[in-house]
Amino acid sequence: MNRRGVLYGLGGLAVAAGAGAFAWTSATGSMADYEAWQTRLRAVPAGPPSIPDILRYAGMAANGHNTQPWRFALSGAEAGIAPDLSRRTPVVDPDDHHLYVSLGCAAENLAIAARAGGLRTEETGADENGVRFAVTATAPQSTPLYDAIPRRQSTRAPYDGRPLAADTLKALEAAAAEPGVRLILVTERARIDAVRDLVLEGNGAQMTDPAFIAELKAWLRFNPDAAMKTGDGLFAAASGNPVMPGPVGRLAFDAFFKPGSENAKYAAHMASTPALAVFFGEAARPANWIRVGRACQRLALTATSLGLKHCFVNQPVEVAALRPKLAALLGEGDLRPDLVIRLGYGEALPYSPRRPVETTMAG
């Protein structure tokens, strides 16, 4: 559930490409158009959300590489979220761990939005086939978490270093309570630095893997036009990076996306981070990963409602050899760590793209 801000060295490449301002914008699309598009996608209903609104809110959930690997169904007395295996990322996520965590995040958004729309959802099953709910009518109930759904984003940038107050930490811990899921909040600088070292070690391993780089590159969206066309992927501006035409972006990626500069960026991000949230599930199987996702989404929405930013730094989870080191560091023995999340105060960035509801429906 990462990822990555790429440092491009834009100025020199722009000159090399001979791109004037008009030609450049013509090849990338405008950020103003992108922001207007995002405003429509994230529009807040005037009253209780309709079924299309509920599914639209479900699709705003956190997910790995912004692949949005889900298929939704909601009608009558039943609802479901099935995995879309065509959106797998088999290099970074070979056992579909992130995919099922993503389904759990979407399931939590769906349940929160459904409640605001006067529908009560009771989970009836969670396994490799996804999540299933029984749906009954209830009084509409809007909550701060519902209000936070369209505002939540994974902010891949430095934070301002301000510590989190004790009551904020308690609220985050309470929000993430879920059977079979363990949350550890790390606020001690020495332990944050120890986790940082694992992040850097994992990042170095991934960046020397050609298959990882090829898969990551396939999900990059270098400009607003590409992001709006696909409605998915890792949009450059959402990581604070410059937008550019696709061919220039690919050249820049190859030229400047290097272990040294990326590790320096991650080290700076971690140094600005006052707290980490690390999730562990009691078992390594889809049902438990879905539960981790639901707990994670509640934590992320609670953080958003409290004015916090968050970001995934999952390299110690994605590189299998580092998982035991992370578990031992946090005193969790043989449990497999599921997620590592930075928490802190910082500036907002442009939102990641999302697919229209009709493209995410099952059947």
Ligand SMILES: Cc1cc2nc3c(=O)[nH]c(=O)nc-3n(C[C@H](O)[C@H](O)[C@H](O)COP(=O)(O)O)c2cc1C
Contents of the next structure:
Amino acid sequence: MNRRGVLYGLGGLAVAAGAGAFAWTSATGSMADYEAWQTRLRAVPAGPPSIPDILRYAGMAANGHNTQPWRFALSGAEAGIAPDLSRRTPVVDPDDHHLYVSLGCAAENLAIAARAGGLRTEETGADENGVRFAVTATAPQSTPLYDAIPRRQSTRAPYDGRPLAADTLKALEAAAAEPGVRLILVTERARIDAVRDLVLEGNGAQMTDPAFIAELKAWLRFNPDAAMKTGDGLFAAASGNPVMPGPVGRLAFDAFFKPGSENAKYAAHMASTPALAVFFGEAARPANWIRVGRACQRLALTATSLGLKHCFVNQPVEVAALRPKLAALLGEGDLRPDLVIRLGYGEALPYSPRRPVETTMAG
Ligand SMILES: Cc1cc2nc3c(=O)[nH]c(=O)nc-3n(C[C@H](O)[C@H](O)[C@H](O)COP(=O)(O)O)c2cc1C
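Target state, the form predicted together with the named molecule; input state, the form predicted alone:
The complete assembly is shown below, putting the previous chain first.
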């Protein structure tokens, strides 16, 4: 081919690549638009938060599969968070354990944000109907945990291995203190490795369960447009994965989401992790799961305020047969473990989506 032919050839390739990139981006939406959307979702109020801001902050809580299974009410002297049972995940969470823990996480955010907005909340009930509060006026009090709410994220990535200082561990322990809830912080490598083995065993069991995979897939959002459209679910980029058009993402998921590669990823994440937080509630029922959620959210916000990242590796509590092994390993033989959380220092990932606050209101 002569020079002109080469130039035409290269020009043609560039046009094709440009057209391909354009088609790809129009099928996924752009990360720049997604970041701008997140900036609005997570905007920090200029002064004390209004009631819509308080509910928006409540909805930024950690929650299983990011289904946001809650309905909020806040008016006059009362507030409530009811379960939204249309957002259950019956395969991974058949007894709604994660759902009630998630309500507890949201309850903690709501109480912290309400306080910043000049409202004191006193819990008056917590059970299978959710959480209820009496609300009274007080002086607005902004705290480091309030500041951490829009910055907290589950960071499913390797950490840098740097150990947590003794006073950091002490602060996490103090933050999670809650009647009826036990927290075990694991920092010895041999015990972290033993928990890792249960995470891998649980992951292997889940990934060979077609019902688990089908449920998970229904909550995956492969690109910014899909995440912004539903405002819920597990956004690929928030788990450190590339964004793709939906049909390509589903094919790639079937082709590449395999027990071997996922277990290798989890093993590397655990090897980079200097501390684990494992929660045990003293009873296995909604009221206690809500308490665990409140303690967990305070731990996560405290970690965020101290510059730490965290994420959940709950396989050993989701696969019921592994719970007694995890409890025995940590010397809590009679209790049901509720949550396993990695803690460490590392880089942030894109934030998870959230639904508009209006769609999370009761009534
Ligand atoms: C009860 C509960 C269980 C969870 N289990 C897992 C888990 O096993 N693996 C995981 O990667 N994330 C897990 N998460 C984290 C959620 O997926 C995450 O909170 C949600 O996607 C919203 O993202 P964010 O925490 O970054 O706001 C869990 C969260 C809660 C509250």
